[in-house]
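Given as structure tokens, the chain that follows is alone and in the form predicted alone.
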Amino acid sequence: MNKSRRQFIKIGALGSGGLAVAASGYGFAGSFLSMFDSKDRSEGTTLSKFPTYCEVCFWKCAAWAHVNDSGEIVKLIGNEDDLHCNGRLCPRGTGGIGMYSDEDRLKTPLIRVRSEKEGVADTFREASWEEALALVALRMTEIKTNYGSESFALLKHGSSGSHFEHLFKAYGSDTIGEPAYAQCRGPREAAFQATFGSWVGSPEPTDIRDTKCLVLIGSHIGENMHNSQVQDLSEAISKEAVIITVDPRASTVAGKSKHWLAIKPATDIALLLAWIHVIIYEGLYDAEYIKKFTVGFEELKKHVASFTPEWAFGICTIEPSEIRKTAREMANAAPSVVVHPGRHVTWYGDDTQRERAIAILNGILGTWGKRGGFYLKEGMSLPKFPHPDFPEPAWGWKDLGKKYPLAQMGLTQEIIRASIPELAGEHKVKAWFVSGTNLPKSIPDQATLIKAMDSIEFLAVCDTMPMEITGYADVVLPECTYLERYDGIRSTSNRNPSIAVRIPAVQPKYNSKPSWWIAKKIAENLDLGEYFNFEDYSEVIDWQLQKLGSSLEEMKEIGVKNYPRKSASMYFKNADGFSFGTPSGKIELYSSTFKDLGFDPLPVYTAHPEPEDGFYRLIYGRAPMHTFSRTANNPNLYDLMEENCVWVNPKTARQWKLKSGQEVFLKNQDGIVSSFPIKIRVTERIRWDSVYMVHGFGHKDDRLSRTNKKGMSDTDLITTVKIDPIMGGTGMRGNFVTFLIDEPNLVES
């Protein structure tokens, strides 16, 4: 048998001179705000504070890092002037110190040492920064010479990715993608763009704090811990807003809801069409708003004529009376109602059409531009630090995703397919640079991912932690944490424009470096230094701030600066002449864009595959103390939740004679068996036809001393993927699992 080109290095073994390696449930008590802790436990000590914004998740809350006289970060406190957090950090944010203090961090550059002997594992050896960066630059030069710079792809996530995106565009590659699009938010952006002419964006412009009715469809606010939204939800609850939660699982927010609709998975579009039917045929819609701002209402009315609650009941198992009651709740609150677009929405492969139904429902309720609905967000564009024009690539992410006409960012799975010779089309990818994204835990269909990594000629990984992706790398570049570096100015759309800065509170630990420095040094090795015309990234930040009427000196003192809106109001008042960014200039209930591209201009329900007897739909989600797989080893957050469990309905548990705390393996419909066992949690909070687990566990790298082999990876079991034909999102909830009670003959997934 031929030796794999890119063997996964499972343990922290190095060559000579190796690096030493160090050896459930949740809820809200009383109020959502009990999860936020900004208490000062350092009274009586002398502390210095430095402004930053959080990178534990990607809400980017502004904060103050407090450093003691010994030069150690001792606490993180939210910045009271920040609209993202209002002075409060969530559990993840306060645990950010753990990213800095984790002794399992990547400490120095590593280079793969290949073993030519069958059965003998590859290892890593320590390297200097000069050697590691020179090797990356050499391979980038070789790829460009042999295949063209476009054949070197960047896969990224988080703040660091922007520095490497700048490097790759200077190098001549626009073959760039990130899981945040095709594996997360992409369908809602395509749907809302087609309907309202605007992306939803982040943070979502949902006016939750003033809403009278909030509808959540598979959106787990309070578990995804998007800070300002959780606080807004707490305020809405205190004002007795009606909350309607649609979910096969009783999420935390379902416990705060007036209505929990335990929908049959994969039938959401049927429920949405029935709601639209009720609102139209009972005359509950905003006729004036529809006349003034929309097109396609008559087509929509005709389309939903037969989609009655009785029709939907036979599909989604929600009683017709409950469908009517909840539709009337929305209409009674309109326009002060939010039918939330969700965040992670890549479920079944028809996700853009499901999001279209959500957008249409908001449209007929008149929520866009209304208090308690969707506010009109406003942001600030940052001035671009001077650099030469980027070269024009011969091809890029648009060419790889051309069969998905509404893809608006690079599709990670298409970059992966283009890396496999027999799957690649005209354009072939030969090497990857991965920054801040643990692909084995974020990309479905592990077999294809591993085949792609085995096919490429070179893989460089930049990360703070020895995540699974680093085990496949040829070069590992240790990035310092967000608390130890400058980064780009945070400027996001919100109720009011604001900016925030990230200033290093301490020097980088070990031999780690900031990503801007890594990108700059690689560029200099490639004779592209003119694109990084600064000595320190603080020069870039200060130049931009000066253009915005501030300075680095000022921002070090205040951390956040808020600006007045250019438009008078967040809401429509006299909106004559307002133009939506759609072809018609109005809200398109009937989408001309979709029709012109050959897609259904109005959403249609299509049945999805059902599980075989003895199998259950695999549902995954978030926990308030963890972000994806990136925090599982964090010493501060690990103590709050060290492993996941699998939720099983009592009816299912009785059939299988399962008990809470019992360990089982899971096998999916394609015969893939989980690598590790998982503990059962028997609970009424999940439908009998489904099971649920928190995403991000089941790590396989011994260098993660706390979390290694703890819990189970849902991603390993997601092998059936249905691609959204409109924008290329990967539908990942069409997988089913059964229980293996006796320890199986393990199959590596």
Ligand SMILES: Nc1nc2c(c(=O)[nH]1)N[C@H]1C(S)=C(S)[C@@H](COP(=O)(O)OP(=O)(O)OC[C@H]3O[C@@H](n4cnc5c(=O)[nH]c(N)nc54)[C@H](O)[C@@H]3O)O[C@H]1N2
Second form
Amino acid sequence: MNKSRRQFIKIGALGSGGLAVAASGYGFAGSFLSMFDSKDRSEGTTLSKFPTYCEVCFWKCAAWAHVNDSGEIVKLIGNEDDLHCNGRLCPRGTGGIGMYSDEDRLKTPLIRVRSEKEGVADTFREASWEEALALVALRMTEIKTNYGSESFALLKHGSSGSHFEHLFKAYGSDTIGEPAYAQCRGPREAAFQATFGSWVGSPEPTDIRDTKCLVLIGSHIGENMHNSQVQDLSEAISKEAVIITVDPRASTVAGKSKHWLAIKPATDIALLLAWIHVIIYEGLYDAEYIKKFTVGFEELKKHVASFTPEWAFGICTIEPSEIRKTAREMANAAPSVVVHPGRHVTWYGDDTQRERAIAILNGILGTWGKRGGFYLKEGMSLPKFPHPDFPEPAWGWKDLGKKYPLAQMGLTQEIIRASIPELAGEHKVKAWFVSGTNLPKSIPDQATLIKAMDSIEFLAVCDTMPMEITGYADVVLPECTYLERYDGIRSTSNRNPSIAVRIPAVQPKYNSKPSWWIAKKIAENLDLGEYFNFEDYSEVIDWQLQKLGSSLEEMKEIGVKNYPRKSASMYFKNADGFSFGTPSGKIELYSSTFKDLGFDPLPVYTAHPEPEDGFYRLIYGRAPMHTFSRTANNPNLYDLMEENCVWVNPKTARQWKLKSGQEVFLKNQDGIVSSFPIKIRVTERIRWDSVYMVHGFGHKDDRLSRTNKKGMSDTDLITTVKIDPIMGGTGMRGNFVTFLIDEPNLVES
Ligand SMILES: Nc1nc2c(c(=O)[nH]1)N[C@H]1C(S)=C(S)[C@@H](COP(=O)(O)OP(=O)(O)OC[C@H]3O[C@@H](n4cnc5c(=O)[nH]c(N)nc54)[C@H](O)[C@@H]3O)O[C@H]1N2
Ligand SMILES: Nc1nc2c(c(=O)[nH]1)N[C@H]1C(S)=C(S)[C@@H](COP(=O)(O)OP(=O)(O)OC[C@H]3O[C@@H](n4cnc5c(=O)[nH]c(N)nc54)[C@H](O)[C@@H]3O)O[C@H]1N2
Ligand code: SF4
Ligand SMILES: [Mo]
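In place of the form predicted alone, the structure of the form predicted in complex with the ligand is requested.
Up next: the whole complex, starting with the chain shown before.
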């Protein structure tokens, strides 16, 4: 076998963490909020507190880091003034301390030492910052000289990404992508843009706390622990809102729903069309709203004429009576209805069309701009710290994604393809800078990813942990955690505009550095220092805060500042003259944008492949105490859940003679076998035709002393990817697995 050019480096094992074994399940019943940090802060305290916003996920809850006299962070609690968290952190946010205290963290820059001998592994050697940054800058210069800056791509996620984005734009590349688009929200943003002329965005402007009816379609809020959304859901439940959950699995929220529709996976568009049919043909729509705000109702009506509940039943297995009943529930509650757009929506490759059906349903129920529906969000725009204009790149993410006309951000998989000579088109990618994204866990079709990493000339990775992606790097740049650094001001939109700051609570541990510093030093090495015209990032923040009528000094004391709304109401009052950002200025039930581009202007149902005998659809989702793969090794969160398991219906378990707790390997339709075994959980809570696991486990790196080899990676088994032709999302739920009861003879892990 040829020696891989960029072979994966695993540095020697650090030994087992030796932590107590915790239960791997989590409560089905009980309050959603029982896991949240308590609001009771009665204990006397001599601790100093520093404001921050959480980076354990991207909801960005504002918090206080409490530091004791010995300079240790002892607790994190929510900032009372923050609308994103209402003063409470979710279990992951509280456990964010573990990101700081994890002894497996990256400690110093590393440089790959290539082994010249066949069969002898490459290694890393420790390096100074000076040497590591000079090497990155040297490679950036070489790539620019040989191919143009555009050939150096940035793949990023999270706060650090914005500092590197600034560096890359200064350097002349906007070949930039992140998994939060084509592997996450992209389809819903394209669909809502086409329908309402506006992205849904984050946080979603769903008025759940005042809703009378919440419809969740494969959106498992409560396991998806986006903080204030979960608190709003809890409030809606206490106010007896009707909840309709469509999920092949009895998610936690399904257990709290009046209607749980255990849909056959991959058939949601049929159900949505039937709902639209019932609402139109039973005359349950909001005629006045439709007349005032929408276009295309007549076309829609004609389009759904034959999509009766009886038609849908044959496809999605939901009884016609149940489809009618739930459609009427929505209409009764309208306009206080949220048909939730979901968030991770890249499922089957026709996801933008499914999201269009969701948008249309909201349109005919008149929920947009209505109390208990979608509120009109507002945010603060941040003044730009001055810097020279960025150069204009000759090509970039738009050119790489041009096959997908409604892609509004860089597509990670197109950057990956452009890195493989056989797959690249006109524009070729030759090097990557990766920050805050563990691609071997977040990108489907690992073989192509690995081939791309093998093909490129240089790979720099900035991370806090020795995650799998660092094993492929030529240079590893250890970032300090969010608790040890300044970062950009949080200014996301919500019911009210607000800002929040991130101030270091402690000095960076080990030899780690903040990404603003790393980006600035690389820029200086490249003679681009004028784009980073400050000594310390606190100067940038202070400058921006002063322009907003505050200061760093003030924000250090309060952490969050709320501003009044510019428009008085969160809802349409007299909305005459309101213009939506669509071509017609109206809500486009019939999408002229899609029509003009040659896509179905109204959504249609198409059948997707089904599992063969003995195979089951692999579906996946979130656990309340973990975020993707990033928290698996976090000591605090590992203690709460140390591995995932695979949910199997009792009927399937009987056929295969499987018992709860038994370990099995899984093999997918392409013959790919999981690297590690996973424990079976036999449960009625999953349909017989599917199996389910929590995403983010099955790590393969000895340096992750706790989580290494625990549980299974869903990503490894997602080898068939259905690309959404409209915006380029990677549909990942068209994969099927079967059980291997005996340990397979693994050649390579
Ligand atoms: N199979 C499968 N794939 C998925 C999903 C799924 O459910 N299943 N979900 C998709 C979705 S919705 C999303 S949004 C993406 C998420 O994709 P990613 O954001 O790539 O998620 P993680 O796997 O958590 O990787 C995060 C990386 O950032 C590092 N990190 C954490 N904090 C910092 C920091 O402060 N600075 C730096 N520099 N690095 C840091 C972590 O150590 C880790 O290596 O994945 C997508 N891919
Ligand atoms: N605790 C925690 N919370 C998180 C995150 C995290 O990592 N951890 N990540 C955040 C991010 S970035 C995102 S994008 C969101 C993702 O969270 P969501 O958008 O809420 O959910 P998904 O992960 O897409 O969907 C998972 C659900 O879809 C169901 N499902 C599977 N196939 C089908 C189908 O064909 N039809 C239907 N109707 N349902 C199906 C699964 O059974 C599961 O219950 O979570 C956010 N919140
Ligand atoms: S939802 Fe939880 S993990 Fe996400 S930012 Fe808020 S506290 Fe942190
Ligand atoms: Mo996501």
